[in-house]
Structures are given as structure tokens and as C-alpha cells.
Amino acid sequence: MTAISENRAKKPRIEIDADQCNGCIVCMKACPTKAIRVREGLARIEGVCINCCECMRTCPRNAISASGFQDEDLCGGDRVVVSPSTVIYSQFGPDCLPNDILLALRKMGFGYVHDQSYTSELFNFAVELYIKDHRKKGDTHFPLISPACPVVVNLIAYRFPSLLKHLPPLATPREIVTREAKKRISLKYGYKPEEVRVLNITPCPAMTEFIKESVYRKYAHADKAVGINRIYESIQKNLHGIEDDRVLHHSSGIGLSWGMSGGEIAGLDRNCLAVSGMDETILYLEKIEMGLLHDLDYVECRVCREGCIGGPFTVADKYRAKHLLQKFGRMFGSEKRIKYKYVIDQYKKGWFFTEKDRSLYVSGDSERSIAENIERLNRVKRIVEALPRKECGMCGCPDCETFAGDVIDGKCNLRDCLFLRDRPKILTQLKSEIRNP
Amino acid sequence: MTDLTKSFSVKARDFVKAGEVSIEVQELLKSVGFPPDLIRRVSICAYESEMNVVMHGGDGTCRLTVCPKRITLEMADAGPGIEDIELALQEGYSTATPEYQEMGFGAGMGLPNIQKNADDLKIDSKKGKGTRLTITFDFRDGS
């Protein structure tokens, strides 16, 4: 199995509260990378965590939370740029227009507030250009998969590495906004670029990982990220009595709808598909890997249901949020407010491209050789064949096959299986087989 | 050193389950640690041959044999067989019913696609006697 770099596997952004966890197996069953085990009555993350938060969403006791934020100096003065995710516009109800929210952020003391929705529209156009360019040349893999959802990118690196080629080498809107804000403000006021700090306001726990881990720091550009839920109250307080009459929001309804599933492809005049939710995303990635869907140009995948408005750090109900974004979509219209010639020029200059090498996401080969893996899987198979395959999870592993693998790797004991415990004959037979393969 | 083998059954006209065998094949190869490009080629062939069985072949079995240097996929069915193998290997030639074509299958790309992605393809088929495809992939380290 291809593994994601060591330091990420060791530092998931998920925390499990040992006082709340009662060792039920709900999160373990929900984890798409089978990273969770229940040992000694407690859930713990042992494998590769891609920060999708499925465990957090399913935990019946609210024992799991996403970590990684610090409250200190959020509003650190005139060199801090704040760049909120477009999801934020869907959180405050129909009476708060996007511009009000951006002004409220200014009122809170942020020197600069940069909207992402306009850049999202630019990104849409860059995708169109990229598709046109490469359909003609025939030198890339279709369908392209949107690089916007960081968990999808993690998931591809971990479970579908052959699909890394389907990710276009374009920087996401949030990366472009961050990069440009740093560049412009440092130029205008004579700061060094590293003195300008960028804070993302995000619905997504995986975003913080991109910022914190050293490998990504170089590319992510943002210095900090805070969940929408952490800053929500402060924004709400500042929404009243705004005297500022600046216009900070420039996009049409297309850029505003990015937060919901289908919002990204709404601005694309191509053969597209939008998928949301972890199970559906996996299903469609499997289809693409089997060579299906190659007639499509672009697939938007979001692991959160209904898109980023269903993210773990949101406040508003995702269906209300969706309706609100649709409403804003009508209000601001679908006529893109971008200058096409400008975008084409910028595209040619490489403005939209990322210097990120995506093969970095997958690092290190499996410690075992292919021959060793075949040997190991044969032993796993022998154990699995002796089991009744109830997939009960009572051993603390998500399924019988994983259990057998853990036994071979010495991480757990054959006696952990409730079925084997009562069948000494099979148990001794398996034990001798494991010892002498 | 024993090879790793696994058998799967493929049910005729079961479009709900169709594709699941290919996914299992894919997952198994990933856990062995083959490079993504090789897995991709195998899974395309697995899917195409699985769909052939589901559409034309009647019930069948898929047998996967994995050794460090070679992957073999045998897809056998008890269906109507292929009348003219040479013709069936031509792009665009299809015997799919209009019903299947409406579902988006039967573009006549199945066998040609397998031939394109496999290192070797053997077709053993006679009219009325079923079909056996033996698809092999070679894995050379570093290529």
C-alpha cells in the first residue's frame, strides 16, 4: 500500500476524548482508510488519517473533535490578511449580503479582507482554458478531477494514486487569493512578503493540515486557518452598525455558489459531474479508475455531503445554506464579471498554475516488497478463510480481513476474535500456520 | 513461494453488482503494492471483461493469479461464445442488443480495449461452448 508521508500519519487533526469514548465501533466502521482501531475499550487512530472527519460526524457520543486551531492573535493588526471561504456567505441568513460579511470582518480589525468568490470565477475560466488546450493536444487524462477539496486530494493519494494524473496542475482559488494578497500588499506598503500573514476562515479541518505540515507550508501560503464556527459570533456582533461603504465583494452568483455541491461546475460550459459525500466520492473515483467516465471533462468531488456547506466547521444547517446560496445565485446573476482577455493573458503567464508537485502527496514505497506482500496476503487469506466473516468488529478492527492483517503484523492476537476464542482447535491450527507459513 | 489466487463469481445480467469484481481486483492489487499504472491497466481489462460476461456470457467466474512478476486474469463463462474472434477484436464491432446500447454499453470497444491494455490476451471460444479469456500482465521492476 502506498503510504502518505510519515509525519502526516502521525499527526491527524482529529482528537478522541478518552473520557467520552466508550469504545463502540461506529467511528471505526465509518473510516474510509480503515485507520481506526478500538483497543482496550478506546478508539484510536493507528493508520493514515486523511482528515475527512467521517469519524467525528458518526460518533454517537461526540467524543471526537477536530483540532489544530489556536485562538491567539486572530486579529493581529495591519499586516494580517483575512480570506474567508465562500461558504461564509451562506451562514448568516438572507439579510446579510456577502459584502456586509466582508465589511464586518474589516470592522473586527483585519487590515485587509480578500474575497475568494471572484477568484473562483477566474479559476472556472482557467479550467475551461485548460480543458480546451489539453483536449486538443490529447496529452492529459480525462476526466479532470477538481483539486479544490483537500480531502479528495488526500484520498486520491492514499487509495487512488493512479488518479493523481487527473488532477490539473492549477492552484485552487484559496491558494491564488493567498499568494496574490501577499504579493500585492507587500509591494504596496513595502513589507517583506513573509511579514504579511494570511488567515483563512474555513469550514474544513483538512485545511489546517495543509497549513501546518512543513511539506505543504511552502505551497499553501496561508499562515493560519480558523473554523467558521470559531469566529462566527464575533462576525455576527460586528454585522450591526457598519458605516463602511466600500465594495469588497465583486463576483456574480457563479462564484458565490462554490460552497455547495455542483457550485464549481455551475460556471463550466463543459461535460461535468458533481459528486458529494464520502461514499459517493469513492464510488466515482473507482469508476474513473476503471476507465469509465472518460467522456466527461471535469468531475467535482467533495467529501462533505452537499459540498463545503456541509463541512464540520460550519454553523448553519447545510440545506438552509444551500437554499441561501441558490438565492444569492439568482440575485447576483450568472453573468460572469471577469475580463476574458485579462484571464487569457494571466493563464498564458502561468498565473493559475501551481508549483506544487502532487507526487509529493504519495511518499515512500511500502516497507515490504511485492513478493513479501503476496506472501503476507496469502497468510491473511488463510486466517480469513477460517473465520465466519460476520464483520462484527468486536475484535477492535474494522473488518475480518484487516483483523487478519493486524494478527500477521503482530498488532493483535487471534484470541481477540470472539469466534476463534471459543474454538481451540481452529485456534491452534491457525497459530501453527502463522508461525510456519 | 506460493502465488496469490482469488476467485470471484460474475452473475449474468446483474447490472447492480456489475463492476464489483473489478473493484475487488483493484483493491487486492493495490494492497500488493503494484504501481498505479499497472493496476489501472488490469482494472480496465477486468471491468471490460466483467461487463462482457454480464451482458453476453451468462454466469461466469473470474480467477486472479498474482505473482511478483506477473498478473493473470482468467474470465470464463458458459455463454453463447464468440462466432468470429477476429471480427470481435475490431473496434466498433458489437453484438450488443439495442437495449444494452441504450444503457451506454456495447460500443464495440470491450475486447479491443482489453487487447490494448494487456500484455497478452488469449481468447478461447467456440460458438455455443462459452468463452475463456486469459489476460496476462507482466511486471518488470522500474518499468
Contents of the next structure:
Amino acid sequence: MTAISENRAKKPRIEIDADQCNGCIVCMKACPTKAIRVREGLARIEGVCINCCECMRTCPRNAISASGFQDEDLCGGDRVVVSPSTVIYSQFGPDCLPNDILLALRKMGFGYVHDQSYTSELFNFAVELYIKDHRKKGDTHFPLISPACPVVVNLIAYRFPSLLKHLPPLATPREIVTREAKKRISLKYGYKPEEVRVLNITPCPAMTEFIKESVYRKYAHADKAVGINRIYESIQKNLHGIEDDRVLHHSSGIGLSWGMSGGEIAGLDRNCLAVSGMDETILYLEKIEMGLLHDLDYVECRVCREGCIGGPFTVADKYRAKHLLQKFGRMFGSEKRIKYKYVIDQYKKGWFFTEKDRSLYVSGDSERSIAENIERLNRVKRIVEALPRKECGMCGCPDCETFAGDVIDGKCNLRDCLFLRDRPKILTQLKSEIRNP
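Could you present the same protein in the form predicted on its own, rather than the form predicted together with its partner chain shown above?
Lone chain follows.
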């Protein structure tokens, strides 16, 4: 297994309230990257956190929350571009149309409001062009995996690094918005690109990591992300008394449906599959890794159940939100509202491609050499072979293999295992082997 870089591991967007946590190990068992340990009766993040919020969803005491947003994130201004996720259109009920929400954001003082659902339709067609082009050339690994969910990309980097080559080198809609907004606002008003700030409204805390690591990071120091739940009330207040009659929403139902599972592939006339939920996503990534789905062109993975409408920063019930997006899909139609020739021309010019090197998501397993890693694995194996493999978690680690690794790394003690504690002969033998590998 290969790990994400240390910078990513050190700044999780998850906070654990020590006053509420009782060390029940539920979150530790739920974490897909085994990043959580329970030490001295409290959960803590010690490994690589991919900001999937599985721990937050499963915590029975509501002791875990997502963090990272400040009040000043909501400030508008002529130099601020706001780019809401398409999920936002599902949060305000059937009487509030997408254009109303965009006008409410405009009313809040943001200089430019971008309809990301329209960019999603552009991206859909670019994906079709990419699939058609590379199926013919036979130079790409299929199925392609959607790069839209930042948690999925992080998960692939951590647990399935061999699948990084299945991610198409296309900029996601939010990346395109960030790039083009800075260009257009600078040209229109004479600002420098670094003076233009982009505020992403998101259902997901992993978005802040996207901003920090964006290929446009030399201009991204002022860019921010804010959860839908943080800005919801402000939008709600500004929905009343809108007199502006400008049309800011331009997409069909295809772009609007991106917020729910299956919404992205609904815009693709290819052999596709949509998967949602952490367990299902991991299962299907394993199938792709084994070569079982090579006949598919594209797989849309979302770690949140029912898609982004199930994100931790949403307000509306995800099933009601899904019903509303389905209604909007019928209302706004199932044909993309894009200029196909224009998209083809832009695709040929490289407009949709990202320069981001996805190998940067992955680094080696710390600074150990190959020989040192092999020796470490052998030492871990010797401990694991002495354990009953009950995977109880009572030692404060998610499983026996992780416990053995933590012992070798000096993060915990052999006596933390209840089984070993009562078997002094085995304990003495293992201590000897650890001291003299």
C-alpha cells in the first residue's frame, strides 16, 4: 500500500470533541484508511485522513465534526467569484428554482456568480470525446473513473494507487470554474489573477483540500470553500424580494442532476456505471483493480450515500433532495444546453485538460528504503502470527495487523493486546524478536 503525502495526512478537516468521545471504537472501525486510534479512552487521528467523514457519520455520540471554515469566508465583493455545487439547488424546496438561488447569491454582494451545473454539462461532453478518442487509440486504461469526488481520488491514491491511471486527465467542473473565473474577472476589470478570489459552496469538507492542492495554487491562496449548511440561512433570507430578472442558470436537467448518484453518467451516452457509498465504492474499485469491469467506459463513484446530496454539509434530507433534482431534471429537460462545435474546438485546444500530476497524490511509505520496508513487514508478520486475529479493537487499533505495525513503530505496546497480556511466554518471545529483528 502506498500512502498520501505527509502534508495531506497532517491537516484533516475532522475534529474530535474530547468531552463527548467515550472511546467506543465505532469511528475507528469505520475509517477506510485506518487513520483513527483510541488511546487512553479517546479517539484520535494518527494516520492518513482523506476527509470522507465516515467517522462523523457513524459516531453514536456526535463527538466528531468537520471544521475549517471561518465567518469571513462569507464576505462578498467585486473581486469574489462564488461557485456553488449543483447540490445547492436541491436544498430549498420545489418552489425555489436554480436561477432564484443564483440571484440570491448575487444579492449577497458577490461580484460574479457562476452556474457550475452548466460547466458540468461541458465536462460531460468532454468525457465523451475523451472516451471515443482513446477507445479508438487503445492507449488508455478502462474503465475511466470519475475524478469529480475528491474523496474518491484520495481513496484511490491511498488504497488503490494502481488505479490512478484510470483517472482521466480532465479538469473537473470546479477546477474549470476556478481557472476561468480568475482569467475572465482579471481581463474584465483589470485585476491581477491573484487578486480574484473564488468561493466554492460545497457539501463536502474534502473540497478545502482540492483548493489547497489545485493546479492553480499559485493564485489560490485567497480561495475558500464554505459548507452549504454555513451559507444556507443567508441565501434563504435573500431569496425574498428578488427584483433582478437576469438569467444566471443555463444548464438543462443533465447539469442539475450531478448532485445525486447517477447524475453524472446520465449525461453520457456510453457504457457506464454509478456507485455510491463508501463500502460500495471500495467494492467496485477492487473489481476494477482485478480487471472485472474492463468492458465499461466510465464509472461514477461517490463515497456519500445517494451522491453529493448525502454530503456532511447538506441541509435537506437526501431522499427529498433526490426527488427534487429528479423533478428539475424533467422540468429543464434531458438534452445538454451546450454548443457542441464550441466544446469540440475547446477540447482540441486542450481547454478541458488539467496539468495536475496525479502521481503527486502518492508518496513512498515514509522515508524507509525497500529493504527496511521488507524487514518491517516481516516483523509485523511475526507479531500477527502470534495473535488470535479476533480483530476486536480493544487495543485501540482497528485490526490486528495495524496493531502489529503500531508496535513496531513504537506507537503502542504489546501489552495493549488483551490476548498477549495473559500469555507471558509469547509476550517474552515477541519482545525478543522485536529487539533482535
